[in-house]
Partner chain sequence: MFFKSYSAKKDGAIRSFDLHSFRVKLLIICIVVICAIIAFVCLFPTVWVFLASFKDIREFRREVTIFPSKFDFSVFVKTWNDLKFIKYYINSLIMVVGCVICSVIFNGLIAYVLGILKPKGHQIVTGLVMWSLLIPSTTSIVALFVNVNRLGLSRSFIPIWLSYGANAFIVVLYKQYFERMPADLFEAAKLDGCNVLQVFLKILVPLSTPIISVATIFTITAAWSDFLFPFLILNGTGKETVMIAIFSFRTSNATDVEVLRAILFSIIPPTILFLIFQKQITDGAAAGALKE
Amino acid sequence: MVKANTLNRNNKTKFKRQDLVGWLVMLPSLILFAFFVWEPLLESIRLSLYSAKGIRLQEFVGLENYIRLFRHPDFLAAFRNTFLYIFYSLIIGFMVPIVMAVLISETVHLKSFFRVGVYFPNMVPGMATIMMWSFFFRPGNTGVLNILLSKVGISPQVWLNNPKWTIPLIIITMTWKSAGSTSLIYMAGISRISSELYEAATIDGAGIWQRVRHIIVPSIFSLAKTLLILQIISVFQILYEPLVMTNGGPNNASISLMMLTYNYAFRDFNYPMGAALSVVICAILIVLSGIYTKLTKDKE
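Just the structure block for this chain alone, the form predicted alone, nothing else.
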């Protein structure tokens, strides 16, 4: 009995030492996280409750900045457009990497070539990608897409200047840029599937669609859930694509919440309003993450 108590005491001491080592390893990351994430967030909350002249705080105004924000017509347009970005990104951008990963994984020859090919757009600088697609969708006779369509007798279109097409075309640009890297993540998940499952499916006479439905999709389901919420958070913070391609136009048809924050802070130099909107964006993302976690918690 005495030996057992001594052993338990030694195990607890060892556990505490290991725990201390783990905290020491994480300490630099925790300090950087607090300095670059929590401190700016708390400062934004404080700034949003004051009026300011430039960067100098003047007086406490409470929730007045939030009231002005919600009453501003640009907020409603940016709010609607941001969720439209998410909607089209889930329709266009979420399934494309999965399809690419499945097709390349099922390919027998030149698999490495296709992997490099789909990842290549991700190596292109983001601003260069936006400028390239801006020239591609340029209205009139000088746009690349209109030049190609003119060869088959289709008249030039306005593309990005058409409010109905602006957001989907921006999402296509983002998908071209990032789908390759996401598909590599799915390919890594597919590569971990046991070969015995494929052998059993082959013996049972399963075709490619049966393998995809009953083997691949269940195996990458948890990975897809994680990438889904990461994509929603990323698209919710879309900024420089509509800023460069359309400047939020035409008539606020492509302005996003992050772009509106940029306009408040760096165009109008109204830092309290920009801080208030950034706090609202943070709160919305927390709510969306909580709802998503609640809905998918019991799913298998």
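Can I have the other form now, the form predicted in complex with its partner chain, not the form predicted alone?
No partner chains or extra molecules come along with it, only the chain itself.
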């Protein structure tokens, strides 16, 4: 009791001290966030306005790096490809997890096996996934897909070397890896639908397909909107797949904005150009994030 009283009396003066203690406790974490997340964003902007030799800045050049960036043909290719990646990921990658979730929700037998099975690719490290699929897409007789095709009498394909197929095939690889984890989120959404809704709909004469159409689809709609934006944001940064599978080729057909950044900074050691491109990507991502925040606010 005595202690509690003194605590109350000192409330006014102690208030400030407690604040200070709180800030001190999170100071190390704040420094890490500043160093690894926040400061690099500002540093990118500063870096992009200078010319440099290695990591040493030379002189202020204004927007010259940006002008050089936009005039370079690689930028146009990468910019166009990034939107192609997004386009194909919407066609291929967006629907697959929804369909998977709806189907697996309808099973009783082996359900936990299906859940674990579809999530497994997500545990395979990204680099291993990409190298594994490179063996599948290998042109010639030793490619796994060509082996499978030869069994049904179709001649070997060149897969990734065909510029028209490169991006869709890369998207298939990405979908293979990430669809399972996304579908688990949809499954959780579907399992939260109350049984009464289905019963009421059945009494009103709704068949199974109509129940899927009018109960399941609307109830995961807002989830789908959120996941769609998150998917676009993640496809926007695609880097490992073109880097490892195609090296951006054939003839720039699969080069992405992030891969171009990698080439500028870590192949040519032109850090200011890399930083300038990072700033451009970041600006686009901020706009997308703004849309995302607005969408999630609407949900509430």
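Numbering follows the first chain given and starts at 1. Everything numeric in this text was worked out from a predicted model, so none of it was measured.
So how many degrees does the small rigid bit swing against the big one between the two forms? Spelled out, the smaller domain pivots 16 degrees relative to the larger domain.
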